[in-house]
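Only one chain is shown below, in structure tokens, and it's the form predicted on its own.
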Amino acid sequence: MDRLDYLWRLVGTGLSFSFFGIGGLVLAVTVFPAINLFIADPVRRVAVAQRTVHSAFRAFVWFMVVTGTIRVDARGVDILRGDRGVLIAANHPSLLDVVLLMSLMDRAQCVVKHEIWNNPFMRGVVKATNYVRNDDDPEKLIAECSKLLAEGNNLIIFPEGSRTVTGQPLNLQRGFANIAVRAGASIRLVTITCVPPSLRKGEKWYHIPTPSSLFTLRVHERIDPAGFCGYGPPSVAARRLASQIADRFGNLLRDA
């Protein structure tokens, strides 16, 4: 019986990958030239897309969730919809929580990485909804993301920088602070929990766990940049700011 179950989420997880790499292909090729036809506004033009991704990432999630490929509970969701100018800073402990914090957010920015707007499958996506891309230009991308938080948006970033390293403590790094105390902008923190770990930074797809994996997402407080200025020059405050909220995850991550 065990054999079958984890039979049956392997075929679950490669119908869902094939679906997600499919999707991203179908929406660049044909929701978002429809969006960018009849929509004149680019502001608005970027909120449709972005709530097009929501969706698709919502059904995405839920299939994997009906297929029994994977289990989620998140708690907190409706803080997270009611916060504007906010800056999502989360743990990252596997391939799936970008797309499972933007499948609870109808509208989000994200950073991503250069290589995926060379993607066939993800090109369209990123550059129809106006994501931040990371070209390794610190200030360039300071002056992006403080950009899109004055204007309301939300920004998940991860402060990692890449998913983290099984039995490696937590490493920040101080990109997310420099930005949040530039733009003066509140962080809200949400910490991920797997178990047992699956899609992690170094394996496949295919390396599904036994049993199936819960996703665990938190809601915590959101914290004041503010408090932090007070210390010395941008780079002190956000050293500062770094600090105490490595402190804090990893105190939020040793309760969970």
Given for the second form:
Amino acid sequence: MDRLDYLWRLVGTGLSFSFFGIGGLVLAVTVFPAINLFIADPVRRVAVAQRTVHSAFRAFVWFMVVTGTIRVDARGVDILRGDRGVLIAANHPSLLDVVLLMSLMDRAQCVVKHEIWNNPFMRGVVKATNYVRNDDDPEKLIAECSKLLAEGNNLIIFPEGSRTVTGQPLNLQRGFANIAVRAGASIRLVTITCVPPSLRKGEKWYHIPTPSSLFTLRVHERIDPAGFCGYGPPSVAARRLASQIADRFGNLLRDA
Amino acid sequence: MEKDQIYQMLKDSLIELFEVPEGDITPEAKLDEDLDLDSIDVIDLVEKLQDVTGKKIEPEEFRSIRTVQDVADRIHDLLEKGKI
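Having looked at the form predicted on its own, could you now put up the form predicted together with its partner chain?
After this comes the whole thing, all chains and molecules, with the earlier chain placed first.
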């Protein structure tokens, strides 16, 4: 019976990955070019494109849950949906984190590496959604993030920079804290745990755990950077903010 | 400004801007690895050095910078160039 369950979930995982790839490709060559072609108003175009991503990710997560490939326990989603102009900072245990977050939020922006703009399949998507392009120019990045936050967009950011290395304390980059301090935007903390772990960095899709992974997503407090400013230059405020958030993440994840 | 003045000014800036422990600042200390500065910090540092020296510094001039001594030398060169 266990063996059957395992095989079924292996098929489910394979199907999910195929769906993700094929679905993404179909959207990228049909829906997103159409959005770019037919919706001239940039504000409306971005809203439609973001909602499309949200719906596609929701359908995808639903498929994975229904097939028993993963289990999801998300709490505090209403708080997340009520946020405007907030940096959503989450830890990053798995490949699915951004998909989960975007499936829960209908208007979310994220920072994407600039190589994606050269990818013929992905170009249409990032152009339509207006995701922030990271050109390795920090001044430009901060300016663009500040503008989006001021317009009321929420910005998903993984302060670790890349996926968590299991068994090590979170090592946060300070970029997110610098954006918060300089944009005057508050930071919403979100923790994600995935037990047993799967889809970690360097892991193959077919290495699936038994039982299926339970993704637990929790929405925590919002931290206002204003309390950290005023003691010195923004660089000092960003350091204090990043260090307090690293401690807080450490506590939250230990209790999780 | 003399070389040792420049070095002291740079040291003060690193402490003020980034709360770098004074003992960590040596001429050979690498900005990223040893002093934990990131790319945003380097921009802040360049701005600060512009304010203090009154010289315009192009970020490109800091591309090849690795150590504290590199920064001090670059500022020294900039100030010398201005005299001619």
